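Next up: just one chain, as structure tokens, the form predicted alone.
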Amino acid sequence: MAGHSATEKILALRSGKKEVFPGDVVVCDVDGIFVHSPWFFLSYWKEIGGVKRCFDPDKLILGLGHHVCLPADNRYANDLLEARKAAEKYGFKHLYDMGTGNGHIIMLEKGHVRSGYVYVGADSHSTIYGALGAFGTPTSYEVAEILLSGKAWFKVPSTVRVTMEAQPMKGVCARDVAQYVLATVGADGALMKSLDFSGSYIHSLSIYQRMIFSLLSVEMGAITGFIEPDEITRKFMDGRVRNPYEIVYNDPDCVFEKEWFVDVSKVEPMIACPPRPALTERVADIEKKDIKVHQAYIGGCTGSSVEDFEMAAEILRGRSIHPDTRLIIVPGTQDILKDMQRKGLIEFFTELGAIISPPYCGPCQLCCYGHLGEEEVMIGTHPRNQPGRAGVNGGIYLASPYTVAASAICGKITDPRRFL
């Protein structure tokens, strides 16, 4: 019999069981619940009987700081204000709130996500923490459910894998390998799968490049993006996870019910075009359709990272915003700005005339601000471009901050290894 894939063995570790196999329903023990707006489930939770029980405080973490820089109306403000509330009343130990930033980064950055472990968050990228080869995966309003029992069920899946070979060719990064795996593999090419990633070159990322391809599984139709742990995922969690952890590896003889290989030395810099992550072509192509760009985006879960930050100003430096063009930059999390400042390109993207951003999830959400007029295009380094993310408007292109930066040096979207 062959053997299992990590994401089996996490299951059954958690579940208490030898072993489990794909179709097996399994009730696992949650170890960490990620919630951006906990408005949305405090109401069931009471009903429910949560203002009597919570299984562990410790393992809930409020990230009100997520979708909110800074409240946009009384309801975004009161809405905060019941939840710092409901966290003081209820003992949750765990509250990040506005300007803090992205709550899928800080699960990270803080040390709530450990190898070996299963992760539920009320938010469709939950996918994320598979970076860290932990089991993550999306819930919605069963996480009131499982703040009560501290379990949750799930139906095992199996797996599919990619494997990436090779380093890419210059201005191709992270974003661009990512997209293009997303081309290959499709919408629902892993529709309901542990979908793998492996190969030297996810092996030479750090982390946060790594949060990348995790995070985009979900547009795949995975319900986990797992990567297996190495030396780079030890030190990242060297003296942030503050409990033990099991590094949890694919068996030598498992079988992955289907596998995808790439030679990263052959991606082009690729863009997703509206209206879904999906539609992805090369940026040499688009270029030749002299689309105008009326705002760039560098920040979100995929593309606020201070390599991002660096590979944005490797192509801005030494040349000016094009006067059509808004440049917005978003900081991740408040780590990341701390790291940005100590490195100058907070002043960087200011003498540029930049508009500089308190951490959070930026213009990927009508939360706050950097909504577009009708007619208006952007082009950011966030993960979903679907009708209405930025309100009504001209289309929405996802890109690597390499494209971002060339494209708001041009006012258009425009191939970057021009600039290299």
Second form
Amino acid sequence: MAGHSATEKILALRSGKKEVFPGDVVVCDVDGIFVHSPWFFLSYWKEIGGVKRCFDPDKLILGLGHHVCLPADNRYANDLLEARKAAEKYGFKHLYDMGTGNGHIIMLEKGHVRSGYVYVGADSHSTIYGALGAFGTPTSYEVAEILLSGKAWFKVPSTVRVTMEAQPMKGVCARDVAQYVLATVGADGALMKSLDFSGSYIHSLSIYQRMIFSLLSVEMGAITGFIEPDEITRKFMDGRVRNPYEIVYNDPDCVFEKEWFVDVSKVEPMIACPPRPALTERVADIEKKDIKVHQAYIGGCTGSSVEDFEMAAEILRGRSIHPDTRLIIVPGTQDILKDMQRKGLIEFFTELGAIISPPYCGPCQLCCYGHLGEEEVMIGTHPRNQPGRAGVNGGIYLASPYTVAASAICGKITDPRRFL
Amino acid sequence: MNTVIRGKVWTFGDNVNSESIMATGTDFDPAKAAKTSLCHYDKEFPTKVKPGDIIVAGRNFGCSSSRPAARALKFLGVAAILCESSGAIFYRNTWNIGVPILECPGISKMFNKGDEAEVDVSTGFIKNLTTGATVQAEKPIPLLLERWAAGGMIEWVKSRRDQYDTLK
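Having seen the form predicted alone, could you give me the form predicted together with its partner chain?
Now the full complex is given, and it begins with the chain already shown.
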């Protein structure tokens, strides 16, 4: 009999079973729950009535500063106030407030995620926890119940795999490769599956760049985006996680339901066009359409690490932002902001005339600021461009920090290779 | 318990995202969100949908954000969703919110807007009462049927309070 995928093994471990198979329904112990808008589960708790506590206040991580860096209206300010009062009442231990930044990155940076355990999030991008070899998946509405029971049910997914080999050409980075993968797998190519990323390329990347793949797994329909841990993963977790981790690998003889192979050296700069992230084209082709850019944004769950800002700076150094374009810089977290300061990146972007924001998830949707006027176009490193988030407007495009920077210089969507 | 639902059909295509069902900027308030729900894909829907109507959709229905989008559809009285396939989070959310959602390859070709549909939620058997066509959807797992039958996750928890130390 064939072996098991790492996802099957983690789900078996955490549900107390010897082995599980795709299609089985299991109930797992949950090691961490990420919530950015606790007023939802608090309102459901109110409806349930009589809630005395959450199953383990150490397992709930509140990222109040995820969607907003400061409340933009009274409604949000009051929701935040309610959340802080509830944290005090119930003794929630981990509350990351205004200015701390993007909750998903905080989950990893602050050691709330460890290999081999199960994490759920009220946010759809909770597939990101797979970047450390954990099973991370969104559950949203059910968080209210999971916080009471400490357990979550899953239908064990079958596993599909993307194997990436070689190194990219100049001007191409992890985001381009991830967009290429999105185009290859499609918006529902991994629907309800565990998506496994393997090959020499993914293991050559830092954890921050791996996060892009795990996070964007949800845009291919996957319930998690798993990356087998290696030395880089161990180094990242050591000194961050407080409890021992348990590295789980795919069995060598495990069978993947489907497998895609990507030769990374052939990938060109890629761009997601409206209305969905999987609708990906070559930047070189979109450049020909002469699409004017009003707002260029570097930040979000998939483009707010120091490395992302360094890539943008590589293009922007010695050049200037187009007068019709505004460039917004949103560091992912406070740790990233501090690192940017040390490296002179904040000074660099300030001198350039960019708008420097406090850390949060950025204008990926209309929670804080960065609204677009009608017909205005935004290009950003954030993960999403669907209608109903940041409006429809003239269109929202998603690309690498290289491409966003090149587009900010030219005031229109531009292939960054001309600047390298 | 009667698990058979009959209703007039609204049709939608592939990859309809959750933000288009419950838009950002509506405070995720079901009543506010209902005013623009699905209007990006069908302008008539938010004003003309009637309690008891059924949505028939293509692949990956409700994909993208994890917001509790089905609360807007529940507010509008949508009785069931039948789709080729559903976004993973939307699928979990929707059953837990108390709206049945059935995945059924081939379903989108079987219905036109305005047809009358009949579905037995417990067995997954679907009929087009207008054309007479029938199809078998994937059977939902017992846990979700149980939560739906209770009236959604909140009512389900309330019905088994003794199972939770955190409620004692």
